[in-house]
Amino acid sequence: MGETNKYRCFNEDYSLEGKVALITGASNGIGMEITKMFARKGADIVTFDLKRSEEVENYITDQGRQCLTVEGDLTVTQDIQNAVDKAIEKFGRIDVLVNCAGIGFLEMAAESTEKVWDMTMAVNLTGSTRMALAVGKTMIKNGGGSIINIASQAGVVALERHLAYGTAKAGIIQMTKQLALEWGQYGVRINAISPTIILTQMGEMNWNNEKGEAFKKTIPSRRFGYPEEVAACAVYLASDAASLFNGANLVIDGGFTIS
């Protein structure tokens, strides 16, 4: 196929048919919605999380897609390699990685603790980077792929009580750029998504209150986001329609960071 057809004749429905996606943090929240939407779009899924989710597994198979569940800890290098090895053993390749697993403990800078800092860095930055490196190396061997890192608006602007979380997410954005620079020549695209507050079950519990109403007034769109909106963004970045996206950070925050 010539270059013109390869890059211009993509599926305009953003189909992921025939792709294999490894998704971390797939058992709940944003990761679960990404997993479900990927399955609806035709991808076979490798889920990686601390605990398996029968709900997610059943949903994937109900869509007629294959599901491989790997339980593991993103802070354990051997668990990361085990997930990659099992995915390659079953499917022969990984076309898409979504780095969604993360934790979010918030505290004022003057009261920051080593425990929160170390845990946040271990999961959100180090673990995600090691997963990207492990998967990316297989993508280079197999001719390309798409890595999608879930960052945050807290990695773009400073937010109160976000010292560890914001620093880790800023690191994710920079890691995205570094890998994009080095691996673009091999057909591996690395991009990030930086959402505002997303109304997952936990988000609803934390932000459906006066604090949330006050925060929404600082957002030009005057609302928070929904996990399906992040999933739709991830579907686009995983699809062949986004073949020229490399090193981008898609900020979906209703305009919060524009000023």
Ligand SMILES: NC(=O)c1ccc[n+]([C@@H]2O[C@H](COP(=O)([O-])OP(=O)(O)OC[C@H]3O[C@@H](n4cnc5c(N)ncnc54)[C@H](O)[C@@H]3O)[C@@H](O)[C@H]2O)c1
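Residue numbers count along the first chain shown, from 1. Each form is matched to the other, and the largest set of C-alpha atoms that superpose within 1.5 Å is called the rigid core. Remember, it's a predicted structure, so these values are computed and weren't measured experimentally. What changes on going to the form predicted together with this ligand:
Taking the rigid core as fixed, one finds a CA shift for residue 40 smaller than 2 Å between the two forms.
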Given for the second form:
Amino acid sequence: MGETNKYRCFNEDYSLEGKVALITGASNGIGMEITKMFARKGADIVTFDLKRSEEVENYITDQGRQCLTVEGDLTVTQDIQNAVDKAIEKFGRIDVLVNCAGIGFLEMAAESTEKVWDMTMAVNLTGSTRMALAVGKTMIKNGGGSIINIASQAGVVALERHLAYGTAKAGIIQMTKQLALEWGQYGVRINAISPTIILTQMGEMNWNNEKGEAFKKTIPSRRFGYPEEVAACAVYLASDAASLFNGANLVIDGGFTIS
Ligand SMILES: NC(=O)c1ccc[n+]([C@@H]2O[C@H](COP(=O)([O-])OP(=O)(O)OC[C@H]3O[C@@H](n4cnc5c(N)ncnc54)[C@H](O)[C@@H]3O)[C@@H](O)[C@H]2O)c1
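Show the other one: the form predicted together with this ligand, since we just had the form predicted on its own.
The complete assembly is shown below, putting the previous chain first.
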């Protein structure tokens, strides 16, 4: 059998033991659930958020895992580099990056403001891209890694009131493909996850209303998602079981975008 046909064994329990993960937006919502599930799966964690969360820190250490907290703002390039430097200083490498931090302000195009556009692009697209670049370069040096970008169904299809948010998320999906194309050869895999509405602070703020109830009826599965369901996708993409996933967009939307 030639080299290309060799089957690489992986842990079928999707264990993340021995891996170091840097997770942005770890103090709330989806990022918090990803962090908790990663800790249960055995990863040591570097959290990056505007504000630290003691709940998250205690949860990680209660699982017997190591936790490094770095407070910072994704829109500040020095904060990104600081997080990467501190992670490397403590752990020597970063095996997984989850780019989860994001903001979601919705407005109709005709009433759209420069403020929402600029903030959304700065955090959701530019910040995430700069973090992927900073971490990815260390992964190339260390022989590989997995970058997971949290995009959205709004980056796949057009939705009312999503001009800035949807455009930024579509940008993240394309950024994922660009990096996957260039870095696959170095063992660095870059994939996206595109959830439907997820019941977090952000999800509730925008969708806990009549519009949300109407929206639910357009989802074939007739429900919104839970942060734990997105976390399970991230565990899979971080694990060695997903070693041939590169440049993919894992859509978790109850079938919303199929038609
Ligand atoms: N909730 C949903 O319905 C939904 C659906 C699809 C995609 N998403 C995406 O999932 C991700 C997480 O969403 P969520 O619902 O958990 O949001 P959330 O508001 O509950 O949490 C977002 C976290 O990101 C952090 N953050 C925001 N701006 C930051 C910055 N500049 N620097 C560092 N950290 C920053 C916040 O402090 C917060 O802890 C976002 O990228 C969002 O776009 C959410």
